[in-house]
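First, one chain by itself: the form predicted on its own, in structure tokens.
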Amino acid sequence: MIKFCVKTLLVGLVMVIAPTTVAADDEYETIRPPRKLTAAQSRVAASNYKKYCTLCHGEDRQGYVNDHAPSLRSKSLFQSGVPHEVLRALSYGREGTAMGGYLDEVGGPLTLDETWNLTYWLFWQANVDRVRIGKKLIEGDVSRGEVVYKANCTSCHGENGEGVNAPALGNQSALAHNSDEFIRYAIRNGREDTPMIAWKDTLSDTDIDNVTAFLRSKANGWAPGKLVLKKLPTPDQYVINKDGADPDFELSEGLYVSSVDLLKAVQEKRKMVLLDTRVSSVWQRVHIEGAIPMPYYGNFDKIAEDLPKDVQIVAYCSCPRAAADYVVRKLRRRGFTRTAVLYEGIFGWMNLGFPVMRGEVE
């Protein structure tokens, strides 16, 4: 049996916690709900959810609308969830996934108070009693956990926890933010209104501990750094290769350009505008050179004032296309006819080995 300790990120602080066992489900203590919002705070939080979250998580928080974004109304999530764990995902995102960070200190649009209020709003919308989930490490046989994981979990979560049609369990920021007991609770009890079943009906408690330990083992050695934020481009910087020739794209479905064709146009220094339609925090982390952050939740009337209509515009996101599709449809309704969407998205672009600009990390 393999036993280990692991460092867990707690809003910038690193704490080492000793392992322990976990009580049975019926022995979890019921705890009070999180702080209730004022009517004004609730209205703002509901508005922020609609503006920033519905594109992927859905109008009714049902999830799986785009990019396999999980359900935000699953009762077991909020029954076992600690507000800090939901807050961190909202604030800092999930590196390597389409979930960007929405906190202003990492380049997002929300203040800390707004992210807290949106977190609390989600808990109150779930309308469920919470149980106390601790921060203790789970002991387990990592090798056995890998065998069980590969036999039961890869079709949805991927061979390496990268996520196929379910959340990426090997994501480093998720492993840093979520406690072992939170992970174990999700495995045991599943997630209502999602394909995630309750594995307590299939796997033994020991094997659930083993899978938890296996997943936790994937977090070893991760050392996050603080991103150095760049200044956002100004409208005079939107057009790249201003003296270049126009690109000559053949768009599939009248909308999509391939990564190969876009790379060729970039290498030939064609005149274009590249729009990164993700939350700005992930543009700070990585983007195609010359791309400007133009988030899907932006003020499109203002955007239309700043963008040229006589230059080819190519939008991209990481969904791989949902946010970019949304932005281009908005622009086309405002008279922008020379618009296209990168079909593979930035992750597809990167998987092909095509170049990107990365942010500096302290």
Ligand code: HEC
Given for the second form:
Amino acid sequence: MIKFCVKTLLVGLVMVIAPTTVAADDEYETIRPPRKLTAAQSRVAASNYKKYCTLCHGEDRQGYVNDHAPSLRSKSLFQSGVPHEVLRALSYGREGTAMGGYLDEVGGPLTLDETWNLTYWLFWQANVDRVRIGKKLIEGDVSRGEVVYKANCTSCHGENGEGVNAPALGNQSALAHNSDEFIRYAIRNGREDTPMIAWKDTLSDTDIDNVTAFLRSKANGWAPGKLVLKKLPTPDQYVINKDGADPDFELSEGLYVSSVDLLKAVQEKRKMVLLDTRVSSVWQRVHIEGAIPMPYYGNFDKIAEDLPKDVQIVAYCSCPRAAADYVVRKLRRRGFTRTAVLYEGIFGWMNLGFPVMRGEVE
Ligand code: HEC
Ligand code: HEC
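Having seen the form predicted on its own, the form predicted together with this ligand:
Everything in the complex follows now, all chains and molecules, and the chain you saw is the first one.
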């Protein structure tokens, strides 16, 4: 009771001081803001955001620019976000989705400090009161939760939580990184300015717990493996099948090659350069054999010096084409006319059962 009063007082005070902040779900206690950044750290974080994140999450963190990258400014995400929930998503990525890992330890471009600073920068940009969400496991009736899920959630999140145009709720790395209370908060409060509505207006508290428990039941104990990072290929290794014939792709829209045609060219050992344009950590985990990491945030003036102009170049990504389109546009502007984008992206390629190289996990 006393706690409740103090909390109401605090929320009240904050509302008086800063009337624009949105009040958090009043079942929860507000907590202190995250660590402040220095002006210099803030500048670096903003420029890292621009370089690495706008491609999918958008200039203004609004989300939905490519693939179905979620909003990185919805208030309820940052209200409920313990920094870890945001940090781990950007550090390790969500395996099997277009969200790759950006931490250097897994083969990404950012140091640990930079990932923390980018996380705090996102919190400060969102500028909301954080709430205390515990680490408590949510108990609920899993089979009832499944019924609730099937009735309300599959249209966006997919039959098995694989994600249709919304995050993959059954994703193992997401389940490992997101606490039950974080998941429940998203369900209760939705995510402002996105298609995810606040279900506390429609579902009972018990059913929200049930569906949370159902989602948790999909976790199978994923843990980030310690990757043995592969050595990056050097320019003399860029061209595959150096003695092979040229592929003669028929490109749709003057740009796209199909997975079927690319597989044929690979099997016939045609001379090509394959560019994996995703964040380099995911190249470490899985890529099409012979592909070299050429992330969308690279320095293209430098890259252009290392690539041959007379060899067919095929770029791919997983989103399913955004990063590869972007890279090929940059290359074409620099005179690389023999360039194409893999239409289905690497996930489409894998769904067809076509071969990939897997990373080695210790
Ligand atoms: C109309 C489409 C739609 C429906 C229906 C829907 N969601 Fe969502 N959901 C979304 C979108 C889109 C997001 C991502 C929003 C954002 O942050 O940009 C989301 C986010 C979430 C998240 C947060 C995931 C994360 O990784 O941060 C959870 C949990 C969630 N939804 C659960 C549910 C549950 C449970 C239901 C059914 C009761 C449901 N959703 C119904 C579209 C939907
Ligand atoms: C190639 C597209 C792409 C790029 C680039 C990208 N993301 Fe994502 N991101 C996604 C997608 C797609 C998801 C949702 C994946 C899922 O759970 O299904 C996501 C999810 C997230 C989440 C989880 C949000 C939530 O609601 O739980 C965070 C945090 C995030 N990204 C941060 C970043 C940051 C920071 C960067 C830049 C360093 C970045 N992302 C770059 C596509 C991208």
